[in-house]
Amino acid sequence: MLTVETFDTLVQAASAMTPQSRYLGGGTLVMRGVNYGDQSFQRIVRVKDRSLREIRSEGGRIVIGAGATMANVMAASETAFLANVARQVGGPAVRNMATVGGNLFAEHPYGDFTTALLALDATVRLSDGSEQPIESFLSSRSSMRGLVASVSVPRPMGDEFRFRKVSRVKPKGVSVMSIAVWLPRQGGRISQARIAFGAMGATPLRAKSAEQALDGVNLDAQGIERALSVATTGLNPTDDSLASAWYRNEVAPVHLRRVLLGEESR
């Protein structure tokens, strides 16, 4: 039989959570989970704590609480830099529950924000306030134990981040794979870029080999002609029904140069 409990805080939902137990959060994983019949869990865990969907700049860094949906981060105006990347999760009503905590757990062919979070170097805060960088949050997801507070991330630059949801026209939808860069420039070049492709990997990965070919040069189509001939180098795509593992590598470089050099989304 399935139970829900419901926690006035977070820290008192994460001491209950066992195995045979499920977080929900806006519902659009657990809830599918339950009407799919999963059998991997018997307890439904909630928290009534308004307080997890709080947008906020704290120390120079953005706070996004874990329960903040796809249409809070649309709404705010601290998180306007992530608003396009919030308004290509699924349709209003989806925006309206999915969270951003939950999207961290989602995987493909969702997932898209946390690419996001992921090219922005973004900082996890778990129930017990640790922290931990999102990169290792990601390779270790999977035996996580506690749960997800808010995430922070700096606030860029201009039009240092930009985003690309590659799908299908026809049926749209789901994306086939996402990218997410950060482009921070010193005297007109690029430094310290950080590029993030989503669906190249059991979790989004970043392209460091990329990211290092990008270090120091022009943002133009000469500039970045090595790091797009290094762009999968280091991720795992995979053969499934939306795309073929050969043809995500085909078209990432193809995507990417669009992305880095503003080219219109489709």
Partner chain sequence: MVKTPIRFTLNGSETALFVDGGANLLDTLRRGVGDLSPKYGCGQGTCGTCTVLIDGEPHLSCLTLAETAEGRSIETTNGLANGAELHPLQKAFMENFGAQCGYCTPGMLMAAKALLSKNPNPSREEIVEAISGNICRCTGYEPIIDAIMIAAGQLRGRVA
Given for the second form:
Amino acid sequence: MLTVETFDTLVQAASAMTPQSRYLGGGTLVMRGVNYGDQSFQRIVRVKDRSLREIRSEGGRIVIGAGATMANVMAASETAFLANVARQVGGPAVRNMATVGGNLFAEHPYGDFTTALLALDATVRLSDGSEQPIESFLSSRSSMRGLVASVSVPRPMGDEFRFRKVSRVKPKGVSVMSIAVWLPRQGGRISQARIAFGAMGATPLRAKSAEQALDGVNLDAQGIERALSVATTGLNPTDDSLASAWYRNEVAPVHLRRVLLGEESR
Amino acid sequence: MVKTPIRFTLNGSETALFVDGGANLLDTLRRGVGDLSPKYGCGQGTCGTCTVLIDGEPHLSCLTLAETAEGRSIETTNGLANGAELHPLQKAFMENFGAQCGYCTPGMLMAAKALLSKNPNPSREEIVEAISGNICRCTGYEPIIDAIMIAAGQLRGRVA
Amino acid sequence: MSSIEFRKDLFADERDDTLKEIGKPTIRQDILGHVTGRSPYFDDHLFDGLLHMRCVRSPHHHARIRSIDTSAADRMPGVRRVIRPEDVPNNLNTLLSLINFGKDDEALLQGKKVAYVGEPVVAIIAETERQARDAVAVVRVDYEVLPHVLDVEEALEPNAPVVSETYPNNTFDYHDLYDHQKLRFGDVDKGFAEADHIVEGRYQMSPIEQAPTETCGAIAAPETNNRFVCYTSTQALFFSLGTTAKLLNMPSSQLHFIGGTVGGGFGGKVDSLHEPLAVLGSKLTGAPVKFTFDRAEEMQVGAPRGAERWFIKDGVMNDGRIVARQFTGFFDSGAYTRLSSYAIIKGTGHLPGPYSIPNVASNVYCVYTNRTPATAMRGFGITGVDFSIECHMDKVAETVRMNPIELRILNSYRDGDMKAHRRLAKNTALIECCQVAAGKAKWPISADAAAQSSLQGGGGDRAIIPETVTDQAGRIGERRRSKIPTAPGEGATSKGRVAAGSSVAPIVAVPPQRDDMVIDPSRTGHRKAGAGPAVPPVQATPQAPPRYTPPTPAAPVQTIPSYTPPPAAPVVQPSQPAPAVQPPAPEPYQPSEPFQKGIKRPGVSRFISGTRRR
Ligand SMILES: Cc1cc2nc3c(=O)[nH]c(=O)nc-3n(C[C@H](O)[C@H](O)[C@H](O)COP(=O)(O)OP(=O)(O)OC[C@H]3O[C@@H](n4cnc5c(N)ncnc54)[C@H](O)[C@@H]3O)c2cc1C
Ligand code: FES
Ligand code: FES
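Taking the form predicted alone as the starting point, write out the structure of the form predicted in complex with the partner chain.
Zooming out: every chain and molecule, the one shown earlier first.
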């Protein structure tokens, strides 16, 4: 039997969590579980604090509250560079509900927003105030204790940050994969690129070989060739009803090229 | 079973009732309040036929924990008509073949209403985007998009 | 409405355009309910104290049930009643038994052997849906997993697992006698012998879920006068009523069924899966009970349009006339019959498609596999084979280098033509359809093709039923079974009814099936290798035929290159071990004698030749 526990603050909620509890963000995934009789939790924990939805600048970074929805991200001026990512999560009603915090935990094939956060080298702040780079957060999220309060990202310059979601149904289809890249440039050449793939593994993953292969090259067809050839190194896609792992591996370099060169997809 | 009291306005009327732990807003509206206009099609967010407006924005009532509706304003298709006078969206759906089996219609109407309240003059693409979370298996969408275009025109005419 | 165009210029004198309603768009009479959210779908009826039913479902494709332990579920909060298979008064039915078609093969709740993923085993009624789900989660069913078969042709192999003990050969028995539905019109062998080209193809479609926006369901409640009211999403109200009466062994006068408002059906709401259980639940609890699919069940357990596999062989003349067409079809019925056997009868009546072909033969099998039982969906029995026929028409067009639309117009049936099922065609309109489609697609067709009409050129010789080959007994290759076997080595009753087995060993189909089921490689273009699960890919013609480039309308087709048969099928050799029994080595096709019973000729389909006896 299910019970719902409502708290005023995230800290209180965090201390009430048990292995039988599930924290409710926007609920788009938690409530699916509720409706379909998920037996892995009996308690729903929620927080009334509206400040969890805040989006603000802090130093050089943008802090996005874990409770901010995709619609909030699209509306806030601070996160204009992420609006295109948020817009590609679900349909309008889902975006009014789906939170950034929930997206951090969304399992394959979801997690498009988190893919963007991974490319941007976000920092995840927990309810106890501790911080963690997103990459290590993702690798340990299934065993994580505590709750996420916010994430922070640097503000990328100009067209340094790009995102593309590949799906079969448009708009609104679920990801065959999503690709986020951050391409800082020095004197025209790429330096310290970050490339993240969503739906190409259990969590969003970085394509580190491709990142290295981009170091010091020009952003043109020739410059990116080597990166494309190692695009899927370290990725670990699975078969699902949308696409097979084989297919995902085959098309990943094609889509990566389109993202890098700013080509239109069809 | 533990029951929790909640209160909200539904189509302008104050409503209060008790809900079970974990009850979603769709079941609460349908079986608790008796507003049968939002429909169940999936319980997992994929069909959109349960779409209602919460504080003017479209939400999936099947994925909304009833308790989170506390104190908020909910609109459903049941409240769309003004007495006997249909809303222009309803008229346009009626006259332009916007429904066949009608099961997706309440959700479509709510999604369309949310769009038109923010964007009175939408393009076809904007309409497609606005109803992209709503599945219709019968009509093929084109008549629905036509109907929303026509309703938008009528609403603009009415304001002018 | 913008998307519909009425071509009133066509067949104008066959129509009366002064009618008020017909031929004009009409506003639905139920539309006001739809736009106000007040149309009463089955779930839009409120009952005090409504109970909710959920089913324990098989996680296996095929498994024998050793035991079912529901004791923990009985003790769960809110549970009012656990319904086990033995609680169903008459727990065996087939949907079409109401019209006396087919044997009862499907239980409402399966207690012996599950044959597809999602087959219901136990139903639980609780005060809330969540409580019913929680109780379902604690039911323990002890399954002995059996080998399963998911492919139609594999299901016909001699050692294939028996999906349904009612049909131990994994085929539906037509009239208790025939393992397939047969059509003969003229003499295809003669047609093939005359033809300049033989064009063969294999076509496969997947099951298609109707996916109505409203999931299937029903609410039943006790009424006064010892009756039960049932609000249902069914598309077939009296079917559902009759099925309920039969399964629950109660007079239909006790059942008060209310339907008519359906949230999309498309064929998927005829199977009457919910009404009997809802009424039974209501009877056992004395309370209103709702039983409905959630979306996952609708997709997994709800019966889809079944998959079909078709082999088509055409004899074609250089000028594009099709002189013979032969079909071998396999309908994937899933684990139980539902409507597939009927779909095949419908489909057979449709062959060879909307074309006038003087020689037609078909054998179509309704095959059981461990997949979700298939049922109706818009145009079922027709859609799959039409897909195959039209793909094949394009292949024929490429072979004779002909404009594919002109090829269709050339072969199209016309008013007064005799169809293969021996009815005269009337109100035909394929030619006009092709002409309009060509115009819309800006696809050039010759002046001659553009001048053709469905009203002209039919009848006469084309109205005559051709002499149809028969076997020595004067039948069209009929197969009469002396007996229908049950377990290996066992005889059976004349009705072919098999007591549901309790033996642990899987019952295997009888060996005589084997010979007739070996796919002839020269016919189908592929060789079946071993009994492995993978179906060898269709042999692809190494050089793709040249792409068709539409000729300018007036240009006559000039030289037709003589047909070079595709190189002998490269034998696909998957890594599986070679089959124990190799089909006889194919020889080039040499049509000779007319059809005769018992004569085996290489290159002639074993499915068609009628040599199989049991
Ligand atoms: C129809 C539909 C379409 C969708 N399409 C997409 C899509 O295109 N792309 C995509 O990425 N996703 C998609 N999703 C999945 C999902 O909506 C999003 O991933 C969303 O961001 C999840 O957020 P939520 O707030 O709804 O999560 P919830 O359901 O509230 O929570 C999800 C998980 O995260 C945990 N959690 C939530 N917040 C916190 C926190 N602050 N601290 C610790 N744990 C937390 C919860 O306990 C739970 O385990 C879709 C979902 C639906 C129903
Ligand atoms: S029932 Fe809510 S989205 Fe389908
Ligand atoms: S009208 Fe039937 S689903 Fe839209």
